[in-house]
Structures are given as structure tokens and as C-alpha cells.
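Given next, in C-alpha cells, is a single chain: the form predicted on its own.
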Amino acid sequence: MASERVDLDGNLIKSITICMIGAGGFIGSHLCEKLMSETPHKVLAVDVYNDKIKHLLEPSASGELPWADRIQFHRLNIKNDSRLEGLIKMADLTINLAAICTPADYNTRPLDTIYSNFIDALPVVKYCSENSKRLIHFSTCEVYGKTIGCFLPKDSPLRQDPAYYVLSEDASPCIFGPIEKQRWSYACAKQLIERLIYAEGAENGLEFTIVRPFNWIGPRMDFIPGIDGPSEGVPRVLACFSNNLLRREPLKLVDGGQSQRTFIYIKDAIEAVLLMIENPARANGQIFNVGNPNNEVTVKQLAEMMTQVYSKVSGESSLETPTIDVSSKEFYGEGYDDSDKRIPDMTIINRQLGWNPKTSLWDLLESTLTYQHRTYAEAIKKAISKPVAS
């Protein structure tokens, strides 16, 4: 860690205390690592689980606690714990990562999804506003919903015009499906909390930054069903496909895998978040897309690429039938709907923070699948070889 660090305007960066809600999750664990290893900041890590940050909380092999004075874990559920306001008061900055954010839950648990992403976030915003504390709130690229382009005729040349599919924080409309398509419960809840945060800034002076992640992927994302998560759960696409590859099962392509997405390496994305933390003058009042428009593929192309990369890192041959098509109704149940394309406009974050992603899709998949194979392959072999009870 450098002894003196300066922000983008050349000012000395002072040590701050950060209340990180959801610190034990995928993004939180990587952000905690970054803060511990490269900055002098302190973290009040708030979560129900701490499995993914245990290595930061427990003694090393030599018995030392390298980060003992800079990271504290507070096991609490923000829904109903009176300690939350006290922790926010103790901190200079609150980062809210807590959310139900798995598509499989949006249809089956729409109420939990709405409560998690709107109702449970309300006290966090309120405490930050009332106590004059800065807030970095994690939203989602799902707030954009569908693109304008998807409503044009299939053969319309306008579908190729970036104005109809590139998503801009300050210009693109938010277009959701009908109410009966409960898949949009997540996006609507996230959009409403964004509007509330923005209103708190306008009316009550809340200092805020809103982050819209575009498919951040990497090690520790989600869970592998039956190994470090529930057997019946359906994680997001990276872990879902990884689970199939580890079990040597065909990858399931929902509705043919024609939806287009961009994917960004978690380590690139965390660099952007650190810039937001340490450059409040440039980040306050801003909404930032954080993604990699250069890593655009269809979900089907992602599956094909992951199959190739996993074969390389594991030394195993690919299946004769590496993918199979399933309907969204069969995979997710009634009420599922999808957005066609999600390409982030990076103008604002580049202008404000000078940030651009670096890692190619192939490289980030190679790094991530190497981790997945090293971490889970043996456990899955043992699980598969166990006799099934009659």
C-alpha cells in the first residue's frame, strides 16, 4: 500500500470509515479485498453471511490478523436491526450492495424481490440523509428494461443504430413489460429506489452516487447448486453455466440464448468503484453505468466460449452436445420476460472518472473458470459419485 495516495485532482486522499452493507457477497468481498490491500480505509462489514470474506477476518497461517484494526464484521439483517443507524452514523460513507438479484427469484419470489430492493433499502437512504452521510447505492442495468430497438420491425435498419440500443444514464427511457410479467419486479423496485435517492439529493442535500452494473462476473459469483448453495437453486448465468460444465451436462440456453449482453471482469469494475469512493467531488450526484461494451455477445455465444475455455483450463473434452434449448417458461416459470440487448454508454464515467475497462471476455472467462475448476471440481466429483438413497 502506498504511503501517500492522491485523487484524480491531485488532492491527498484521507482515510475514511465505510459502512458496507452486503459486504459478504460477490461484489462486497472483492471490494473489501481491494480496500484492505490498497488503501488505508476502514470497513464496517455488514451482512448475514461472511463466508466470502473469512480470509480477511481470520488469522493468517502465522497467527497474525493483518487487517484486524481495519475491518469489522457485523452480522445483521438490515430488515429489522436497530444497530444499522448506529453503524451508518459511525461511518463517513455507506455503500449499499444488499439485494435479491437473481432472475430465477423475480418470478417465484416477487414480493421478497420488491421488499429487498425497495422497502429494505429505505432506512439506509433515510439514515444517510438524516445524518448527512454520503451514500453509494448499487442499482442495476435492469432499470433500463427493454431497448427502443426491440419494438422496431425485425428488418428495420434502425435496429443497427446505436441510438436505439445503447443505454445512457441521462437519456435512455426505462421500458418494462406488462405487470403480469413479474420478472420486472426487480427492475421496478430498483428504479423506484433510484428515484427516491435522487429526490433526497434534490430536496434534502443527500450526497449520493448510483452504480448501474452491467453483468459483473468473476470468482465467487453466486453459488454452485448443491455444493456451496441450495440444491434446487438457479444462480445467474456464469455460475449456472459453470455448474453445467463442472457436471459435464449440456448448458441450457433459455429461448435459444439470443439475448445480447456485455460482461465485465469484477476486478475492472472494482477499480471503478474505488475511483467513486475516493473522488467524491467527481462522483456525487452521478449515476454511472459500469460495464464493458467491447465484451458483447449473445448468451449462446457466451455458452460456446465458456465451453471452449473450460475445456482448455480443465483438460477435459467438450460434450458431443454442449448446449440444449429450453423455453423461458420451462426454465423460469410463468411471468418471465427478457430484455433483448444491454450495451452501456460509457461517456459519463469516462468523463468524470477517466475510467475504462481493460479485460477481454476470453481472459476474464479463463481466469474465472480456472478458479471454478480449482475450487469445485473435486467436490462435484464426490457429490456425483455418492449413491442415491432409494
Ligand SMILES: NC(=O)c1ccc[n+]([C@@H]2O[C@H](COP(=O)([O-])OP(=O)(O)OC[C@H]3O[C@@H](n4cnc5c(N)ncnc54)[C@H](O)[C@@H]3O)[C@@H](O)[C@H]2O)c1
Contents of the next structure:
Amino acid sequence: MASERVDLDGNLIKSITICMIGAGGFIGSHLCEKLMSETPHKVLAVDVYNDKIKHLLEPSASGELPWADRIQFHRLNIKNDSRLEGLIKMADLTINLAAICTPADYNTRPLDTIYSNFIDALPVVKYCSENSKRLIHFSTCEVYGKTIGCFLPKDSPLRQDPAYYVLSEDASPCIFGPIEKQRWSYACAKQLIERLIYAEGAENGLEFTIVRPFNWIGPRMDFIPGIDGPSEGVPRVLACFSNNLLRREPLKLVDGGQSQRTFIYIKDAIEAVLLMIENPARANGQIFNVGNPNNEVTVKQLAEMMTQVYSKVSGESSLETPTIDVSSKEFYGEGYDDSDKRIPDMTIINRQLGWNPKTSLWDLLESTLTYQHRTYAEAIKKAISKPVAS
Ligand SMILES: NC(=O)c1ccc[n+]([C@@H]2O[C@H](COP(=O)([O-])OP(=O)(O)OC[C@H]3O[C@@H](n4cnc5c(N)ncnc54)[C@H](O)[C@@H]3O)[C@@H](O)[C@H]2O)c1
Ligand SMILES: O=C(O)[C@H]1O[C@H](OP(=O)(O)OP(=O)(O)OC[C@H]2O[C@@H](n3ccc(=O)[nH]c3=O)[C@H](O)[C@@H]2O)[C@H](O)[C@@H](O)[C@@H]1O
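Please supply the coordinates for the form predicted together with this ligand, as a counterpart to the form predicted on its own shown previously.
Full assembly next; the chain just shown is listed first.
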């Protein structure tokens, strides 16, 4: 099967070795799964954790692990480990996913956020450039910040004009709030590393691709507080709302849940990444939005849909008051701010890779919440029934 695979231009795809940094996270775990089950490529998986890829590293009960010789886990922190350059040299391609990327951290741990997203990524870029290795770097749709439209008067008809809100890689400006709104520490660090990578390409010939994910969601995203993550931790919205539904608590709508997002199923997004990996001639030198413009909702609508879907998959009735409003200051603390709306322009990824997302929001929530229920419902029940220590 594997030897007959061809790229978008009809050329045979050669097997390569990929150094994947942050392979133990949400996106990394899905990308490793895809590479193991559908391609002949080898992965040097780098992370400080491997819980989310354990099933790919250890034989199942039947003793089978068909890709055992194609994936190796290297537990290391890229902040301070001299083995990193050796791993990048051994690989044909490096994919960097490592980052602090949960909004609750941006305003409360701004230094860690900036170091993680800019300083810690510097050696990765440097080693790729010096050793003439290809780099796929994960940035974010947050580099666009706010839309131009949100600065127009509330009743301006221009707010309905896509020119004022669709986010295009080669045309949209990056609009952040003031420095005291530390929310933007993440977006700003990601923007600077994008500019550095772009400059390495322009001045030193680095072969790079930059990915800007737009709210990729699915199984294994983040953690459920108190079950497989800290009780006081605040994950991204999918896990926050899943946690509320599992515990039969109202879902918290930050500032009324009026912000808009487009959500894409992780499995659709991973197809796009695989196309980038296997079509370097079409992906090098490009910045790609990867999202699903058809799946736009306000956060409030997301909460309502998740409540309905969870009721269907769990068989439990929903609460009489399924949501409550909470201020951003109360929920995230001082210095929070928000992106108002995020619609990706798909022109470049369509043209270069012919890729389009497939899964509707309802369908992706149904498979994701089925997973959440199956994985966590029992553990939550046990945790809730434990007597609280006095
Ligand atoms: N999930 C999304 O929708 C989304 C959206 C925009 C951008 N991104 C970007 O994609 C990348 C991956 O996101 P994710 O959702 O998989 O996040 P994640 O937190 O699940 O994964 C990141 C992984 O990187 C590892 N890591 C962090 N610092 C490290 C270090 N110093 N050394 C070694 N490993 C380290 C973490 O342990 C974690 O496993 C990030 O760069 C993020 O900014 C993701
Ligand atoms: O996923 C992305 O594309 C990018 O955006 C995310 O940022 P954001 O979408 O703001 O993060 P979420 O935590 O998923 O929040 C989405 C929205 O839901 C709201 N929210 C979150 C949690 C909650 O319980 N209630 C609630 O109303 C937030 O205020 C925000 O408006 C993160 O910054 C990154 O993972 C990533 O770079």
C-alpha cells in the first residue's frame, strides 16, 4: 500500500523521518496516529509528556504494534536539552508544535507564554536553517487578533462586508490590544516567530511552512480539571464545556458568549497537515490558514449545541438553566481580551493543496462528546461521590 502513494503532482512519495516537537499534545497525537496508520514515514516524537500517544508506543493487549520500528519517543524539554540539534539533524523534516497555548495562561503567565512561543522556538528555527532542514511551524489564527470590522460603529453596514472580517494570510493586518491587555502576549510572540522564520527563508533559504490553525477541536484536547489535569486549571473552551456537561453544571459564558469562532474537526485539519508534509514543493514558503469557515457560531450557540449533543450521546436530560454568564475578569483575571470573530480565507490552501474541510459542527461535536462521555463519565461520577475531606 505505502509504496504506491503519490503526491498531488503524481510523483511517488518517499518515506521520510520527521522530528515532531510537541508530539505528545492534542494535535501531535492525532498527527502521529495518522502518520503511523496511513504512511510509511518515521517519527522522532519529542515532548515532556507522552500520555496521549501511549497507545502508539506500547503494544496492545494482543501484543501488536505494527509501526513499532517507525516511532520513537524522546522525553525532553526543548528549553534546555542539547539532544535537540542531533534529533533535527537525523530528520528530513521538523514539525514544531510545542507551546503554551491555553488563553487562561496568556494574561496570568505572560512571561512563560512569551518564552514558550518565541524564545524556546528560536533554537528549532536556527538548527533547521543551519542544517538545511525543512520546518513546518505551528503558529495560530490569533496572529490576526481582532477584525477591522469590530472598530466600525455597531450599526455600520460595512460590518457585513467580508472585506472587513475575513482573515487572509497575505492581506489582513494583525490587530492586537494595548500592552496591559496581556492576552496578546501569545499572539505577539507567535507573530514574531513567524516573522523570524519568514526572514530565515528570505535571507538564508530556510524551507518553511507556517500553519495558522483556527480552533481545531476533537478528542484528547487539553484535560478535564480534577481528572487528568489540575482541579483549578482552565483548559480551552471545548474541555471547559465538556467538564461542565460531565459534572452537570451550567456552562459559563464569558462576557455573554458573544465572541464568534469557526471550529474544525481535528481529523479534517490533520488531512491538510499531511498534504503539507507530502507536497513540499507546494507548501514551502507558504503560510496556511487551516479552518472551517462553514462552522461559525457564537460561543453561546456553541454552548447550546454542545448541551443538545451531550444530552443525545449520554441519554441524560439537560439542566433547567444550561448556561450562566460570567465576566472575563472573574473567569480569566486582569488583562484578558478577546478576538471578536475568526473566518479563515481559504484561497491559498485551496490553490496550493486543493484541500477543504468536510465535517459539520454537529457531527464533530457528536463524535467528540461521545469520546468525552466514554472516557470521563465514570471517573467524574467517582470523583463527585468521594466524601470531601473536612
Ligand atoms: N488546537 C488548536 O486549535 C490550535 C490553534 C492555534 C494554534 N495551535 C498551535 O498548535 C500547536 C499545538 O497545539 P495543541 O493544541 O496540540 O497544544 P497542546 O498543549 O496539546 O500540545 C503542545 C505540546 O507541546 C509540549 N511542549 C510544550 N513545551 C515544550 C517544551 N519546552 N519541550 C517539549 N515539549 C513541550 C507540551 O507538553 C504539549 O504536549 C501549538 O503551537 C499551538 O499554539 C493550536
Ligand atoms: O484554537 C485556536 O485557534 C487558538 O485560539 C485559542 O483561543 P480561543 O479561541 O480564544 O480559546 P478558547 O479557550 O477555546 O475560547 C474560545 C471562546 O470561548 C470563551 N469561553 C471559554 C471557556 C469557557 O468556559 N467559557 C467561554 O465562554 C472564551 O472567552 C473565548 O471567547 C487559543 O489561543 C489557542 O489554542 C489557539 O491559538
